[in-house]
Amino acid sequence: MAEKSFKYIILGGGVSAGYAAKEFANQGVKPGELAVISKEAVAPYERPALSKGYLFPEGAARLPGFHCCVGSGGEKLLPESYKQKGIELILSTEIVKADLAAKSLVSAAGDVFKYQTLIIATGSTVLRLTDFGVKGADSKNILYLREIDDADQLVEAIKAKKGGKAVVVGGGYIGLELSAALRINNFDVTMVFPEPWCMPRLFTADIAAFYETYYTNKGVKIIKGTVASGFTAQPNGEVKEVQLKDGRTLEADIVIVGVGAKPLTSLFKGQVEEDKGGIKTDAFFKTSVPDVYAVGDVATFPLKMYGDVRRVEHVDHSRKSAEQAVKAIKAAEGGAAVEEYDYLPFFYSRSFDLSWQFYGDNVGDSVLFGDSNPSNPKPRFGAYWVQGGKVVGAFMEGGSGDENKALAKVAKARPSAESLDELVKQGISFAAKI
């Protein structure tokens, strides 16, 4: 049983871990001071690539092409880059015990890692249908997507079941992006979700209607208002059929499940203050335990512009929270301080020929503007959310770089809106004037 000591340890191997390591390197970390410990076998990478370019039938994204930190236009940290920067990259290492009081981590192999400062960047894990006791949910070819190993399994299944039938369970990010990827791979795709429309946490009924019709026109069948209640398997253990709660049965060669995720906080239960399902932090991502920080999906942090505390599961926040924590750590060591984290919520997605961005908060009344005809070759439309007479959120499908910057600006500034009708009339030009 080996024991190693570091000044800093980043626990996790996802986006936050990569961006925290990059920021430590920028701040001038000394050789041997920092370790990144990940249960994955590869260096931190940009996770969004897995549901997009990784599944393309031609010109697919592959490592080392999307290691952190290319997602924000930064330097790509290849496995050898960590060594060059004096950072110890400890891969294929699962931590099974964390003792925050003793400042130590223990791996499944029994190795002990001591630290002075810890950054928890453990991210999320997918919710599995087996967690809910769904009958037959352990059949082969019922797949999930979170890590690169999952993506590799999916690629192999797509090759093995070429042109077969796929059922996608879930109508959120993963459901929409993977349904598109499977259609591009010439699968017969059916998407099933319980809500009245897709992406209900963000989309209004009007926005969702565009995407549902667009997907239907592309050949994706959509079944709403029901859930997968069970599965039957072939004699070889591979999934054969999906039973729906409404009594229907769907043939399936592949099932992909995207029904949400939960933050990986179990190592720290009872040791650190939690809130809203995550680890509670301040505006510098410090937790209730001295010298312990939490970033990305696991952090519940003050959202300054709304006077609220939230947990945000998105790559943009994963990158920025990691950088903020490291800047705060290094500043404090020098007796200085950094500004509080002032985050503007940002979400985006790409599928088929579509690309949308959203900034701010989707609360209050909403209005749609522009061309939202899904049959048009280049649809371009948007939406504003208005609460208390102010524009608090903005969305755009098919926007240019300048238009998306205008969306961010308007969501941050929260200008007054005289009337919803006027917003519809002005459309993107309203944001462009701010």
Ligand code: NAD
Contents of the next structure:
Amino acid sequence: MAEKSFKYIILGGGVSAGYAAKEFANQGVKPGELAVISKEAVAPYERPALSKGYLFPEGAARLPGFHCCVGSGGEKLLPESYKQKGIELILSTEIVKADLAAKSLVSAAGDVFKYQTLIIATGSTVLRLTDFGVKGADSKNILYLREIDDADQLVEAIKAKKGGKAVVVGGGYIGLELSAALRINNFDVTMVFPEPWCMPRLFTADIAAFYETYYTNKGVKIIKGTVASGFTAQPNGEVKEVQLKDGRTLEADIVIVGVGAKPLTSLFKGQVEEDKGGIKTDAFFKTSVPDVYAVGDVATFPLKMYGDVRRVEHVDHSRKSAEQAVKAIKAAEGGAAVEEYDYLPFFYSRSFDLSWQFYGDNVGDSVLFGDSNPSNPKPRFGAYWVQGGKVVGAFMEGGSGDENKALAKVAKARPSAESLDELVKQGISFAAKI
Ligand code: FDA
Ligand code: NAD
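We have the form predicted on its own; now please give the form predicted in complex with the ligand.
To see the whole picture, the full complex is given below, headed by that same chain.
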């Protein structure tokens, strides 16, 4: 059992870790000062690829193609790049104990890692149907997607069950992206989710209606308003059928579950202040414990624009929060300070030939503009959210680079809107004028 000491430790090897390491390298670290500790066996990579390019039937994305920080057009940090930059990359190492008062971490193998400054970047883990006691949910080929090992299992199952039947449980990000990926791989796909429409945490009924019809036209079957209440397995343990709460039964060769994620904060329970399910931070991602920072999915941070504190489970924030924390750490060492984090929420998704972007806040009234006919070969439509007479959120499917920039500008500027009708009439040109 070894003991090692570092000036800085980044705990986690995901998107935030990759971007934090890049920022440390930009700011300058001496050899041996910084370690990245990850339970994954590979260097930090752009996680969004796992539900998209990684699952393509042809020309699939594979590492080292999508290591951080290619997702934002930055330098690709290959495993050897960490060494070249003097950063110790400690892979396949799960931290099972953290003592923030003693500034030490202990791995599953019993190794001890001491630090002066810690950045917690442990991200999220999936919610499992076994957590809710769903009968038969531990059958083989009931799969989840968070890390590259999960994606590899999924790729194997897709090969083994070629052209079979897939049931996708969940109507959120994973549900929509994975239904499309399985359909592209020629599976007979049925999506099941409890709400009246898909992606209810962002989409309005109108927006969801477009995606549901588009998916149906692509051959995806959609069952709403019910949940998977149990599974039966073949004698070899592989899933055979999905029982739905409404009494229906679906055959399945593969089941993909995407019923949400929870931030990985359990190592630090009782040692650090929490809020809204995450680790509470200030605008520099400092936690309540001196010299401990938290970034990415685990951080509950002040969203300055809205005078609110929030957790954000999206890649843009994981990158920017990581950069902010490292800038703040390095500035403080030189007796300086950086500006407060002033984040504009940005989410996106891609599936089939579709691609949407959203900026701002999805609160208040909403209106649709453009042509949301799902049968059009190149659908191009959007939505605005208006609260207190101001446009606070903007969404677009099929927007160009300039149009997406306009969405960001309008959501940041929050201009007054004369009326909802006027927004419908002006469409994207309203945002483009900002
Ligand atoms: P992230 O999950 O990336 O990394 C956490 C790391 O910590 C992992 O390497 C994990 O193994 C490690 N770890 C955890 N506990 C540990 C321990 N005890 N010891 C050692 N290591 C530990 N967002 C978006 O805006 N657009 C998109 O298209 C997508 N697409 C997408 C697809 C898929 C499949 C997923 C799962 C997620 C997305 N996201 C997304 C969300 C986005 O990827 C997510 O918000 C970021 O990855 C969060 O970055 P973090 O670094 O916080 O966690
Ligand atoms: P989600 O919160 O987006 O969606 C969860 C969905 O699960 C809900 O919409 C609901 O339909 C469904 N649900 C809840 N309980 C259910 C049940 N018992 N049976 C059936 N359905 C049920 O979460 P997710 O799709 O699992 O995504 C996991 C994480 O990965 C999130 O943090 C998400 O932000 C991230 N992610 C993001 C993207 C993106 O931003 N493009 C893509 C993939 C994953």
